[in-house]
Each structure stands twice: as C-alpha cells, then as structure tokens.
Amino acid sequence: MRVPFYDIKAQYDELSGPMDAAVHEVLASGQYSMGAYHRKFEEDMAALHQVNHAIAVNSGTDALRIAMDALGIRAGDEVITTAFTFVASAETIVQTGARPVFVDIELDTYQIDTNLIEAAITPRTKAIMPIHLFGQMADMGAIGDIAERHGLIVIEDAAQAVGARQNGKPAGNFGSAAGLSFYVTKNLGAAGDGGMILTNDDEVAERSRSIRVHGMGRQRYYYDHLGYTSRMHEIQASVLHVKLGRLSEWNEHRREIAELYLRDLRDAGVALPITLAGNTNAWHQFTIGVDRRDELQAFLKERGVDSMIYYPVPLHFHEPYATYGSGEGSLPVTERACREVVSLPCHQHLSLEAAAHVVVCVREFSKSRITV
C-alpha cells in the first residue's frame, strides 16, 4: 500500500467546486487585495480562536516579525524560546535586532520546558515566545505566571496550532500575540502561503495593520511605522474561507488516526507523544522517538510509507544561529530529539485503513530488530 506523507490536492479534489468558485468570483470582482473574502476570513479567524482581532498577512514568517515589531521588540533585547523548531521562530527574533535565548524542550511533549525559563531570564529579557509544536499548546498557564512575576511579554509561534485549544481556551489568547501560519501543508492550507497575526490587543492590532502595509496609517500615503508589503492576497483568502468550514472535521479526523497509532503503537518500542493535561491538540503531525530512526525510515520506504524527520538539526548548531547558542551538549534533549524524532503519515485525508498499515510496517520494523 502507498501512503503519502501529505495528500494536498485531495483537499482540491474534495472542495474544488466552491474553491474554484470562490476564485473565479475574485477574479471577476477586480479587487485582488484586501477584499470582501479577507475581511470574512478575519472575522471567522477571530471567531474561532476567541480573539478581538486576527489580521491576515502574507505568510506565517511574517505574522510572527509583524507581532514582534509592534509589540516593541528591539536591538538589545532578548526573547525566550526554544531550538526544536522550524528556523522562523529565531529568524524573525534575529531580524527585528534581539537575541534569541535557547532553553531545552521536554522530551515526551517536545514543548518548552517551563521549568528552565526563569534560570534564563537577564535584564534583558523582553519576551517569551512558546512554540505550539506539532499541534498542541505549550503550559501556557506556567509560562504565563512566569511572564507575569518578571514583567514580560509572551508571543505565541501558533504557526501549527490552528484550531488547539488548552482547557477550552483557543491558541492565541494567553499572550499578547499570536502568529498562525496557513503555508499549504498545514491543517488549514492556503493555495500557496499564508499567516495571521491574533490578538485581543487594540494597540497591537492597529500598528500590526500600519506594519503589513509599509507602515501606512488610517489615511493613504501617510506612514506612521517602518512596515513591509505583507497583504494576504484575496485568492488565498477566498481558499482559506472555503476550507475553514472543513477545519473542524479534518482536526478530528487527525485526532482519529492519532488515536489509532497511540493505541495501536504502545508496545511497538517506539516513544508515543504526550498531550498535556488540558490540550485538545490539532495533530500537525504525529511524531514519534525511535532509536536508529534512520532505519525505521528506510524499512518505511521500503513498504510504500513516507515519513518526515522535524527537525534534523537543532537551530543552535546552524551557523546563522550559532553564536545564539553553547554548543553541543548545551541543550541536551532538543539534541536527543533531533537525533531520533520522525513524524509518521496523519492527515486530514488518510484512510484508517492506511494507518493501520503505518502501524503493522512499525511493530514489523520494532519484531525483526527483537529477533535479529
């Protein structure tokens, strides 16, 4: 059996009336920019993740930059967060002139780990910024306490959360900002690229609104901030409108299949993910901690099963990060988890049949290392 590790245009396939729809109606309106479909996808985007305000930008990069740049973060500045991720959370850090501050992950979540946060608070220190790894938030009841004790801001890298929740609560409303991401192979996918900044801060909001637009205020050519050309193009508005009425059902289809592979793969000799107490987690991806990983990858492939490898190498040992970082051995499990994390085939258009296929090829690769 084939199984691919995405299938992005089964989502054409399944929505491609309304989607083609939507799009030819873009494209007869003549207004391709901030049109009638981005201001409803704001509207339902703050809807769902309970926020005062959610504004649509070019990518999941630069929601995160944007946020930053209008919540004030500057050169000297230091920002918390962790080095298991994909390299925009530090990129956008790096860009607005702070410095990023690594602390460790916890192994069987692969959240920050809050227990080491204060020990890496300066002076310097203006923000933490969790990363709401794979699908599931990080304790954001912790990591807030924390912020508030020191007096710091927290912005939320949701770029893989859209649709998680922590005790009822959607991702985006326990910092001052939150930065989702709608590049194509996410749950919810643009037709391309996409992003959103959340927050239920007016102010914040306002100078995230001058800054995706070269920094022009409320009167045209009039700039009040240094800004970027960060719209959300209409088409990919009018896509995400249309799949953002399948989103619910296709995060609960992820939670089918990942439930199938935590029952299915406990006593498979592979380490399972944790969802922390109180998540409802959207399964980005499922990502299990295998020893000799790249074997387990190659017996996969062997019997027609992709898989995907987030993240090969900690940002702390890439030579723009470097000099962020201490060196090997100084965050000891994010250089664990590089070492044997692979995520396994868990999307919105996966059969149970093809998981159940995933899972015979992983106890089949787990039996033959017991007998060898």
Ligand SMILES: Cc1ncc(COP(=O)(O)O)c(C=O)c1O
The other form holds:
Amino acid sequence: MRVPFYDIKAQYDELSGPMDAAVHEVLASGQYSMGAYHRKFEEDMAALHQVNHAIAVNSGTDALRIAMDALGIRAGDEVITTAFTFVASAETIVQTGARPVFVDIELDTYQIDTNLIEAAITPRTKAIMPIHLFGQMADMGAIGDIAERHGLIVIEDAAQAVGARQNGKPAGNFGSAAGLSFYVTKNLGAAGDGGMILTNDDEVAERSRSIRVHGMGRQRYYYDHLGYTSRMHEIQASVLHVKLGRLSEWNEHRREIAELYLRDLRDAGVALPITLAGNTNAWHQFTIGVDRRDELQAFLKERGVDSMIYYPVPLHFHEPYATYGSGEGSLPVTERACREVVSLPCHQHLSLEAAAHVVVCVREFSKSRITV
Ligand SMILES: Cc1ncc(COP(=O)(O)O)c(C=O)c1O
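How about the form predicted together with this ligand, since we already have the form predicted on its own?
Every chain and every other molecule in the complex is listed next, the one we just looked at coming first.
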C-alpha cells in the first residue's frame, strides 16, 4: 500500500467546484489585490480566532516579521525562542536586527521548556516567541506569567497551529500578536504562499496593515513606516476562503488519525507525542521519537510509507545562526530530538485504512529489532 505524506491534490479534488468558481470569479472581476475575498477571509479568521484583527499577508514569515516590526522589536533587542523549529522563526528575529536567544525544549511535547526561560532573560530581552510546534500550543499560562513579571512582549509563532486551542481559547489571544502560515502543506493551505497576523491590539494592527503595503499611511503615497510589499493575493484569499469552510472537519479527521496512532502504537517501542493538558491539538504533524530513526524511515519507505524529519538539524548548528547559539551540547533536548524524531503521515485525506497500515509497519519494525 502506498501512503504519501501529504495529499494536496485530494483537497482540490474535494473542493474543485467551489474553488474553480471562486478563482474564476476573481479573474473575471479584475480585482486581483485586496478585494472582497481578502476582506471576507480576514473577517472570518478574526471571528474564528476570537481576535479583534486578522491581517492577511504574503506568507507566515512575513506575518512574523511584520508583527515584530509593528511591536517595535529592533537592533540590540533579544528575543527568546527555540532552535527546534522551522528556520523562519529565528530568521525573522535576525532580520529585525534583534538577537534570537535559544532555550531548550521539552522532550515529547517539543515545546519550549518554560522552566528555562527566566534564566535566559537579560536587560536586553524584549520578547518571547513561543513556537506552537506540530499543531499544539506552548504553555501560554506559564509564558504569560513570565512575560508579565519581566515586562516582555509575547509573539506567538502559530504557523503550524491553525485550529489549535488552549483551555478553549485559540492562538492569537495569548500574546501581543501571532503569525499564521497558509503554506501549501499547512492544515489550511493556500495554492502557494500566504500568512496572517492576529492581534487584539489596535495600534499593532494599524501599523501591521501599513507595513504590509510599504508603510503607507491612511493617505496614498504618504509613508509612516519602513515597509514591504506583502499583500495576500486575491486568488489565494479566494482559495483559502473556500478551504476554511472545511477546516474544522479536516482537523477533526487529523485528530482521528492521531488517536488511532496513539492507541495502536502505545506499546510499539516508540516515544509518542504528548499533548499538554488543556490543549486542543490541531495535529499539524504526528511526530514520534525512535533511536534508530533512519532505519525506521528506510523500513517504512520499502513498504510504501512516506515519512518526514522535522527537523534534522537544530538552528544553532546552521552557519547563519551558529553565532547566536553556544555550540554542540548547549541544547541537549533539542539536539536529541533532531536525532530521533520522525513524523508519520497525518492529514485530512489519509484514510483510516492507510493509517492502520502505517501502524502495522511501525510495529513490524519494532518487533524485528527485538528479535534480531
Ligand atoms: C514554525 C514555523 N514558523 C514560521 C513559518 C513560516 O511560514 P511560511 O512558510 O508561510 O513563510 C513556518 C512555515 O513552515 C513554520 O513552520
């Protein structure tokens, strides 16, 4: 049985009628930028996330970068985050001129270890950027308390957490701003790139909207800020608008797959992911830990099962980021996770039968290791 890691085309096959109609409507309208779909998508996402403002931009990377600019993060500042994430989290911090300060993660949840944050705070610390990795939120209660005690800003990297909640509250309600990603492979994926800033702060929203379009003020061709060209394309907004209607059912299906894995891999000799108490996990990835990870991956491949490694190398090992870290051994849990993690297929169009096949293969691998 062939089990692909993603099936983006299946999303189109499911929604080709309304998607084709929406895209053609945009093309025929001549309104290719910031039109009706853009406005509607922003309104619907603000309502879904229970925030005052949702600002659609070109990518999740731009969402983080623009949010940090709007929050006044500048050269000389320090931003506490983790090195077990997609590069954009630290990349955008560096682009503002600030310095990422990496703290270690917790094994099994892969979230920032909140017990280590206070030791990393210095007089230059301006913000904490928790990464809601693999579809569940970091412990925002603990992070909020630390931020309040030390007068720090919180920016949520919620790129992987569209649809995730903590104690019933969605991302974007915990910090000063959050960045979402609609990259193709995300739970809610555009037909290309897309992202969004969520905030309850009117001033941050106004600055973000301005920075999104070159820093333009209320009056055309008058500039208040240094900005970018980062409008979400209307065609992307139309695709996302159609897919948004399916998001909660799609995430529910991911949950079903994850529950099947959690149940049937319980005694399979692999470390299963833990969801923090109070979290509704959006299951962007289902990530397990195995000491002979590369062997498992090859074993699965031979049986038609694709898997992915998020992330094989911690950020502080990469040349552009090494200068912000303290070298090998400085983040032992992060480094161990990079050696042991492997993500199994977990998406909205994966059948339960395919997921059961994945389970059989993982169990077969574990058994073969015990008897060898
Ligand atoms: C944790 C994290 N942050 C930021 C981003 C950046 O989003 P985008 O690819 O839309 O620029 C991603 C995307 O993969 C991500 O996974």
